[in-house]
Every structure is written in C-alpha cells, then in structure tokens.
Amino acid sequence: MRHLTRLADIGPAGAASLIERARTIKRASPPPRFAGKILVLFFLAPSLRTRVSFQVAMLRAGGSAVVVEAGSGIWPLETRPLAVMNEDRVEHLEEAVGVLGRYGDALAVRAFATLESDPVDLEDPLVSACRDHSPVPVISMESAAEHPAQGLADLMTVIEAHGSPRGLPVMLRWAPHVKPLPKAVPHSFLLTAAALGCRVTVAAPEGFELPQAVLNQAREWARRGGGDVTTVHDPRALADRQAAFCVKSWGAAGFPATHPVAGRHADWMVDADWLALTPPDCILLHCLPLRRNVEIAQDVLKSPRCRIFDEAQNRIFVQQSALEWLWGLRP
C-alpha cells in the first residue's frame, strides 16, 4: 500500500514525475478519474489553502472529500500511544484512524509540529501513527516534518517560470515573524528543490539553521541531480544570483519554541530595496498565510514577480497528480 507523507516516499524521480503530470493536468483537465473515490480529510491542525485545494482537487476529478476536524464536532482525541485515558480525551487516534480508513479510499492528514524539539518533530509521531494504523493510503496535508504537496507546488511554479530546474539557483530565505513557526514547509522546499537538481542556498540568521539530517538528505539528492546546497547568514547575500526565492519564517534550531523571535531580525523582512537586488526574472514565493510588513513588505506583494497565487493554485494540480499515484490511476 502506498503512502505519501514525506518526499522519500517517491524520491527524486517520483517528484519530477508528479510535477510533470501536474503540469499536464493543468494544461488539459483529464476526465473524472476519481469518480467513486472518497478522500477523508483529517485535520489535527487548522488550514485554509490545504483544505480547499484538496477538496477542489477531488471535486474537479469527479471524486468526493469528507472533512473531519479535531476539536470541532468530534470527541477529544488522545494521541499518546501508551496513554491511560482517565481524563477528558474520549477517543484514541488509533481507533479514529482505523474507522476513518473504513469510510474512505484514502486518508489525508494534517498535524503540526510541537515546536519543543527538532529531533522529535522529525520523527513525525502523529502522521507516522496514522500511516501505521490506517487501512487505506495516507497522504500528508502537512506534518511535523514535511509538507510534500507544498514543496511540489513550489517547484512546479519555479519550473513554469524558468524551465528545467537542473542547476537552477534558488534560495530558501528566512523571514521574521512574531512567533516561532514549524519547519515542515522549508524542509519540503529544500528537499524538493534539491531532488530536482537545483543549486539551493539556505539563508537564515545564526541560530535558525535547519536540522542537519534534513540538510544532509538535501545535499545527497542535490549531488545526484547535479545541484548543491549551501548556507549563508546574510539577508542580502547572493540575492543578485537567484532565479527564485522561497520566503518562509521558521523557529530557531533545536528547541524552537524557546527562542525569543518576536522583534528580532527585522532587517530580514523582504522589502522593495531587497527585491531591487534580485535579477529581473527572479520570482518570489511564499506558501501563505503571511504577515504583511513583517515577513514581506506590502508593496512587494504587488510585484509581477510575486507568484504566490500561482503557487497556491498549483496545489490543486500536484495533489491530483499525487492522488493518481497513490491510487495507481496513472494513464
């Protein structure tokens, strides 16, 4: 049984194949290949684009989506594997997943990081438990460790702007925020760009380095594909050499929730002066939501080089492509 909760489930070749299929779907919508299929969307964390884009992906391909939200109309869930359930949590995650898997043809799960420890979050305990206990394929809608659909949509947007990603210089650039944020989105951009052979620069202040295990995996995939991965700590470094920037805030290294982020590193905000340093064909990405005039200046969002809406729309097509793969429906 196939699952897609991390990029390693498909590998570099699979990432390239899914993006190419997504571009085909975008050019000419296929017939209703998901007719009779039901995707259960199981949210353990909030969502806007992910929720709607998965629903639209199913509906446009002739299928159906059922939304289940923890904390809204269902029993309080216990997620600890060895818990003695003598408090307020009525149902265990394992039973909930087992039941939901009987109701649909695949289970899409969203669960955020705890922000207590990078090593713990990289183990991806909640989504891993769903994989272990689901009787049907599981696809991630973001986990503690990765957000594969977002990474695929990001790189699809880059390819639409620049063609072949092999050897293309792209930057994953940290931005300030009022609170620590998870690392799943930057992990997935880094891993997907590396898997496709990009030359990736990770720019972040000292103390905000991404986990070494993720960097090592990205460097290995990049090496195989003709790319590389480097890190810098200067907000303006190499801006004039990039074809694309993915802007994202994330928490500090190690124990991100303990780091006093608010009010720090304001000079990392993406503003018009910084954008002027970049090549004229360089595009700007952000997964959304974003805090205007904290992460990115409001006027920059109006630039034709800002592709946040293309990026969000491409989620529909990469998710249709991923679900085709999950169900073995490739033409």
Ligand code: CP
Contents of the next structure:
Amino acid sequence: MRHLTRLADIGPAGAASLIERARTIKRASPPPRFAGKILVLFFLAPSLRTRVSFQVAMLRAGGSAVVVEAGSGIWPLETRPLAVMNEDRVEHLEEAVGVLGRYGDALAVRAFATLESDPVDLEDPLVSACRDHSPVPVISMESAAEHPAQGLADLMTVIEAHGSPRGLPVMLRWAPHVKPLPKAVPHSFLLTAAALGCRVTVAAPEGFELPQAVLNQAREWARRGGGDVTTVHDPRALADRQAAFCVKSWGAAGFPATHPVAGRHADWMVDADWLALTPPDCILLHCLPLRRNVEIAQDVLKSPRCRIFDEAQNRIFVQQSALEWLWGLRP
Ligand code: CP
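Please could you give me the other form, the form predicted in complex with the ligand, since above is the form predicted alone?
Zooming out: every chain and molecule, the one shown earlier first.
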C-alpha cells in the first residue's frame, strides 16, 4: 500500500514526476478522475489552505472529501501509544484511524510538531501511527517532520517562473516571528529543492540551524541531482544570486520550545531594502499564513515577484497528482 507523508516515499524521481503531472493537470489535459473516491481529511491541527485545497482537489476531479477535526464534534482523542485512558480522553487515535480508514479510500492527516525536541518531531509519532493503523493509503497534510504537498507546490511555482530546477540557485530564508514555529515547511522546501537538483542556500541566524539529519538527506539528494546545499548566517549573504526565495520562520535548533523568539532578529524581516538587493527576476514564496510586518513587510507582498497566491493555488494540482499516484491511477 502506498503512503505519502515524507518525500522519501516518492524520492527525487517521484517528486519530479508528480510536479510534471501537476503542471499538466493545471493545463487541464487530461483532468484527473476521482469519481466514486472519498478522501477523509483528519485534522489534529488547524488549516486554511490545506483544508480547502484538498477539498477542491477532490471536488474538481469528481470525488468527495469528508472533514474530521479533533476538538470539534468528535470524541476527545488520546494519542499516547501506551496510555491508561482513565481521564478525559475518550477515543484512541489508533481506533479512530482504523475506523476512518473503513469510511474513505484514503486518509489525509495533519498533526503538527510538538516543538519539544527536533529528534522526536523527526520521528513523526502521530503520522507514523496513522500509517501503521490505517487500512487505506495515508497522505500528509503536514506532519511534525515534513509538509510534502507544500514543498512540491513551492517547487512547481519555482519551475513555472524559471524552467528547469537543475542547478537553479534558491534560498530558504528564515524570518522573525513572535513564537517558535514547526520546521515541516522548511524541511520540505529544502528536501524538494535538493531532490530536484537545485543549488540551495539555507539562511538563518546562528542557533536556528535545521537538524543535521535533514541537511544530510538534502545534501545527498542534491549531490545526486547536480545541486548542493550551503548554509549562511547573514540575512543579506548571497541574496543577489538567487532565482527564488522561500521565506519562512522556524524555531531554534534542538529543543525549539525552550528558545523564545519574540522580538529576536527583527533585522531578518523581508522588507523593500532587502528586496532591492535581490535579482529583478527572482520570486518570493511563503506558504502562509504569515505575520505581516514581522516576517515580511506588507509592501513586499504587493510586488509582482511575490508569488504566494500561485503557490497556494498550485497546492490543488500537486495534491491531485499525489492522489493519482497514491491510488495507483498512475505508475
Ligand atoms: N500552507 C499551509 O499549509 O496553510 P494552512 O496551514 O492554512 O493549511
């Protein structure tokens, strides 16, 4: 049974193939056919884009989507594998997943990082449990470790702007925030860009390095694809050489929740002065939601180089492409 909760489930060749198919779907030739299919969207964390784009991906292809939200109309969920359930949590995640898998043809799951420890978040305990206990394929809507649909949509948007990603210089650029954020989105941008052979620079303040295991995987894929991965600690370094920037905040290295970030590194905000350093044809991505005038100055959002809406729209097509693969409708 196929699952897609991390990029390694499809590998570099699969990532390229899903994006190519997503671009074909966007041109509407031929549209995917999900008639009779039901996708159950199981949210253990909130969402706007992921929720609606998965629903639209199904509806536009003739299928259906059912939304189930923890904390809203279902029994309080226990997620600890060995819990003695003698308190207020009524249903265990494992039974919930087993049941939802009897109702749908695939299960889409969102469960965020706890931010207590990078190593624990990289093990992806909740989405791994869903994979283990679901009788149908599982697709990630963002887990503790990765957000593969976002990474694929990001690179699709880069390819639309610049063509072949092989050897293309792209930057994953940290931005300030009022609180520590998960690393799933930066992981997925880094891994997907590396898998496609980009020359990736990760720019973040000291103390905000991404986990070594993720950097190692990205370096290995980049090396195989003709790219590389570099890290810098200066918000202006190499800004004049990039074709695309993925702007994102994330928590500090190691044990992110113990590192308050409010008000720190405000000079990393993306503003018009910084944008003036960058090449005139470079594009800016941000997965959204974003904190205006904290992460990115609002005038920058009006720049034609800011492609946040294309990026959000492309989620529909990469998810249709991914669901085709998940259901074996394509090799
Ligand atoms: N980019 C993204 O996943 O947005 P949501 O959290 O709103 O789904």
